[in-house]
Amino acid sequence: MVSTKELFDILLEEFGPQNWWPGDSDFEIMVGAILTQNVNWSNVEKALDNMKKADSLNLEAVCEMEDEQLEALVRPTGFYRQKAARLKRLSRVILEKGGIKYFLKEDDLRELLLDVKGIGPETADSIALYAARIPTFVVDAYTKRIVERFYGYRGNYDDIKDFFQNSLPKDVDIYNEYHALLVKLGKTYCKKTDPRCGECPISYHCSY
């Protein structure tokens, strides 16, 4: 079977580095994780140039703006009404804990994200990992399913990231481009639905 660390290896041969997370600023990664909840990147893409554009990409803006307002600006997202309310609330708590360099530091992060309503497991290894900095693996739903499918191993949140973290350094940049690769197979190969296995560069591995 296939090591966790060498099917890194041929993904990154095949797709190269994915300079993840896109973002000027940790604020921007924080939004950008939020807002791509159960929809495409193009979409979040959008919603952050609405932002921008309004100038209200940043932390303090987000607190101050009408609801109506942040909730045109992040509709293109879908579920535009609680994703607003959602950033209200962080951006809420991270004025408490001193704004996002001290949040950001603080040393129970993801169990203060986890505590934001609205903000699930994924979402919060999402900013701890690309934002923070903290060697956690984030699992999405392409994770999953090259997981089952790969190594025909089914588990849950936590069940998977064990898998992952158990088997590979902890490390930033390794968590930061695995992540992103599996992704890129995903979308690319690995689909929910007609998956382009004869094409896949990790079919011959596979025991799907």
The other form holds:
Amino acid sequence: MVSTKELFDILLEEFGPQNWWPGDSDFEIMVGAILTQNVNWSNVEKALDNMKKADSLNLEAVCEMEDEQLEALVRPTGFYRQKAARLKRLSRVILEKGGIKYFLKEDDLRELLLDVKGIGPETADSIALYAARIPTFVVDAYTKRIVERFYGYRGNYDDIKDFFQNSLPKDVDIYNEYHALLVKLGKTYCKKTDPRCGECPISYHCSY
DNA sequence: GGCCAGGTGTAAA
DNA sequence: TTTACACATGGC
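Would you generate the structure of this protein in the form predicted in complex with the DNA, following the form predicted on its own above?
So here's everything in the complex, that chain up top.
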């Protein structure tokens, strides 16, 4: 059985550093984390671009903007009414905590995020890891699918999260790169349907 | 045209 | 505790 550390080395060798999370600011990372919920990243880029052009990709603008206006900007990401509301809820909490810098330094950041309606474990972990740089492993649909196929192990969010955290150093840079590499592997060779197993770099060790 | 994409909340079985 | 469904746009 290939260890999680060995798997990481194989993926890094195969794909190289992914340089995640794309974004010019912590706020953009947080917005992207919500907008990418169950949606292709290319759609998120359109929405982020809309917000930048409207000079609205900042905390104050999101808090003050009309709901309908924000909905129009994030429309390309689908579920746009829900997502606009989620962005507003998060932004207001951040403002209450004194701004982005202070919010990201809260000791119980993950819990604060999970208390925001519309932010679940993956979005909370993405923000904690990529914006606050807290060592917490992010589990997404690709991660679950790859672990299920590769290791034959099926578990809930926290099971998979522990699976990695209990077998790796608690290190922000490793968690960062590992999640990005799993997404890269998933997109390239381990899609839900029509996986390209024949070309997959880890197929030799895979139970699928 | 049908399926999928870097989820979450709610309600029923 | 698990499963089903709504939420919605855009690419292939």
